[in-house]
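Below you'll find only one chain, the form predicted alone, shown as C-alpha cells.
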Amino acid sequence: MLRLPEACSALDQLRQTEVQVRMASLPQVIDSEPALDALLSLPSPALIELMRRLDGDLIVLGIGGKMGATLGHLALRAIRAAGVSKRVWGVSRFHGSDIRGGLEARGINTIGADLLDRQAVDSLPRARNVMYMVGRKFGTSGTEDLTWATNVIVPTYVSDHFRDSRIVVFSTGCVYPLVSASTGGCTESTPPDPVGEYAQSCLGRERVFAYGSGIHGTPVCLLRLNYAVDLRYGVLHDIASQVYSGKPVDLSVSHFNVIWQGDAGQHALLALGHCASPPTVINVTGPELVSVKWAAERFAELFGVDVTFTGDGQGQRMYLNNAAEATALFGYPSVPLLTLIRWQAEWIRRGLRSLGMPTHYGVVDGVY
C-alpha cells in the first residue's frame, strides 16, 4: 500500500493531540454561511503536514457537488499553510451554478467539462493527485441509463487518463447490504450486496477503478461514505426540520451514521496517503450508530417543543457503516455528535439557509 512513508510518523504524532485541540476551540454557535464555510475548510495539522510531503498537483473531479467546493478550498488552505507550491484544479460542468466564480476567487483553477465526453477527459491536466467526486443518485428512477453512464463510463475514461496518478474515489455505503443496528454496521470486509440500480452502478464504479488499478498499477482508495452533514443539508438537518415544524418523525429506519463534512473532507484528502493497488477500501463516517428517535428527542429539547413519531423503530434493516478503520487511521472526528446537533438546532432556529435537498436517508428499497 502506498503510505507515503516519509509522512507517516509525523502524521501519527500529530494525530495524538490535534483532535483534542480542535474540539476545545470549536464555537458554540455557527451564525452565518461565511463562518460555516470557513470552519468546513479549516485544515488540520495532519493534513497540512501531508500536503507538505505530498508530491504533485491536485485535481478535484466533480467539484461542483455539495461537498466539492468545500474539499477544494480545504485542500488549498492546507497547501498554503504548508508553504508549498501546488496547483489545485476543479472540474465540473458548472451548468447553472454560481460556484465557479467563488472557486476562482479563492485560487482554484476551474475547468468546465462534461466528463462523459472522452475528449474532454483526455484534455485534463494529468495531476499527480486525483479526488474523484463524480456521481449521480437522485433522479435515477426513470433515467437509469444516465445514472449507469455517469457512474460507470466516466470512471472508465478517468482511470485510463489518470493511470499514473493516485486516485481517491468517493463511493457510498449503499454498496453494502442492509443490516440491523445490532450488527454494528458493515465493515470494509463485508461483501457488497447493492440494492437497486443506483447502488449497483456505484459498485460498478468501484469495479472499474479496481480494474484500472490492476492493469495500470494505479494506487486507488475507495471511500464508502455515509452520511456527511453540512448545516445547510444532511440527515441531522432533515430530522431537525421535521421536529421544528411539528411534523412526526418516521422511525421506519431506526438508526443512521453521520460525520461533519469538514471531517469527511479531511479524511478524504488524508486518504491520498493510503492509496494502493489493489485499491484500499475505507468507510468514512462517524463512529456512532445514531438512533433516529434519540436524535429527534435531543432536537425537541433544544427547540423546547414536543416530538411525535410514526413507526415502531424495531427490527429494521438499513444502511449502516462501521467506521473503526477510519477512526484508527485518522482519529476521532473533530466535531462530536452532540456539537453537531447543537449547531444544527441553532442554525434552523435562526432561519439560516437550507439547500432544500433532502438526503432520503430513510430510503431502503434502492429507488431514488
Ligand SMILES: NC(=O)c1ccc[n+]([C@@H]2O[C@H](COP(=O)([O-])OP(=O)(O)OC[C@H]3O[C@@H](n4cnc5c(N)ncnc54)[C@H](OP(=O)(O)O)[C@@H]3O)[C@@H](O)[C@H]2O)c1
Contents of the next structure:
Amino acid sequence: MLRLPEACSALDQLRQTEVQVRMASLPQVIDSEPALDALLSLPSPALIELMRRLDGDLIVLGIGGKMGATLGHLALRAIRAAGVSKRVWGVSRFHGSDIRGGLEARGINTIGADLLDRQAVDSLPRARNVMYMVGRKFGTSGTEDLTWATNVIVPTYVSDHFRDSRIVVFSTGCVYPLVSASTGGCTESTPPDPVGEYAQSCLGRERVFAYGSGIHGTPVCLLRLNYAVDLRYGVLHDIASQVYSGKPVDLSVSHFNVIWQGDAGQHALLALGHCASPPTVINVTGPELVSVKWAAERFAELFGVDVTFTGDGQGQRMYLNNAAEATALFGYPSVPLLTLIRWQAEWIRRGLRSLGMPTHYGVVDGVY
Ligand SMILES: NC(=O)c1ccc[n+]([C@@H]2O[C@H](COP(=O)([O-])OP(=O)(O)OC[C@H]3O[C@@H](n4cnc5c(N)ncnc54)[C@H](OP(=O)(O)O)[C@@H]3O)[C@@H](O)[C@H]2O)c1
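The structure above corresponds to the form predicted alone; please give the structure of the form predicted together with the named molecule next.
Full assembly next; the chain just shown is listed first.
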C-alpha cells in the first residue's frame, strides 16, 4: 500500500537533484521520431521510486490520443526500471490509428473499446491505478452532443466502474475564466468559469469525477493542463511553423503556457501519489507565461528570417495557468523553455513529421 506522506517526502528529496542531472544530459537537437519518443518516455528517478511503492496495476483510458502512447511508454519504462511487476493496459477505440501495434510490442496490453458503451466499460479490468485521458474537443461546433457525451457520460461510467481505484483525470485549463497576463494566470483556487460548450463539458467531466469521489470515497486528482509540447504538435510548433513559412503571427492572444510532454506525463503519473477525496486539483504546465511575440522573435532568429505580426498584443484576456503549486509538488520541468524552442526550430527546419493538428491556442470564444 502506498503511504502518501512517506512517499512524498522521499520523492521530494529525489526531485531536488534530478532536474539538474537531467538538464545536463539533454541533447542539442532531436533529429528523429525514435529519438523524440525515447526522450518523451524517459522516466525520472522520482517516477521510478513512485512505481516501486505504488500498489496494483495501471490502466490508461484514452491511450490513442496525442499524449497517450508517450504516457503509456513512460509508465512502463518506470515500472521496469523500478524492478517491479505491474500490468499496464491501454484502452481506446484505436480508430484510424496505427499506434496499437507499437504499444503491444512494448508490452502494453491494448483493449479496443468505445467507452460510451456501458458494457464495454464494465468489462474492463479493475486496475488499482487509472489514468483517464479520454476527451473530445475539436469538431465540437455542430456536434456539441457528442462532446458532452464523451466528456460527461464516459466519466459517469468510469467513475462508477473504477470506484475502488485511484484515478488521475486529465482536465484542461479551459475550465478557468479568461484572464490577462498581469494576473499571473489562474491558480487552483480560481473559481471555474468555462467559456463555450467544450470547456463547459470539461467542467462537467470534473464534476462527475468529484461526485463519484464523494459517494464512493474514490481518491481522485484533477489535472488542469495547458499545453503539452511534443515537437510534432503544440503551441511552439504552431508559432514556429508560421514564422518558418513567412505567415504573420497573430498577437491577439499575447501569452501562453507550455510544458514538455515528457514532463507533463511525469507529473500526471506522479499525481497518482496525490489522489484524494474530495479530489485534489493541480495545474500542469510550465512556469513561464510566455510572450507570443518573444517566442516568434526567437524562432525568427533561429531560422534567420524576418517575422511580421498582426494584432496589437495589448489588454486581451486568454487561457493562462499558474504552475506554482505543481512546481512545488513535482519540481521544475526538466526541459527549459529555450531548449524546447531550439528543438522545435530544428524539427521544423529539418522538415520532420507534423501531426497536422493545430492547437488553436488563440481561440478565446470557446468555439472549437
Ligand atoms: N495535449 C494537450 O496539450 C492538452 C491540453 C489540455 C488538455 N488535454 C487533455 O488531456 C487529455 C489527453 O490529451 P491528448 O492530447 O492525448 O487528447 P486527444 O488527442 O484528444 O486524445 C483523447 C483520446 O481519447 C480517446 N477517446 C475519445 N472518445 C473515446 C471513446 N468514446 N472511447 C474510447 N476512447 C475514446 C481517443 O482515442 P481513440 O480515437 O483511439 O479512441 C482520443 O484520441 C485529453 O482529455 C485532452 O483534452 C490535452
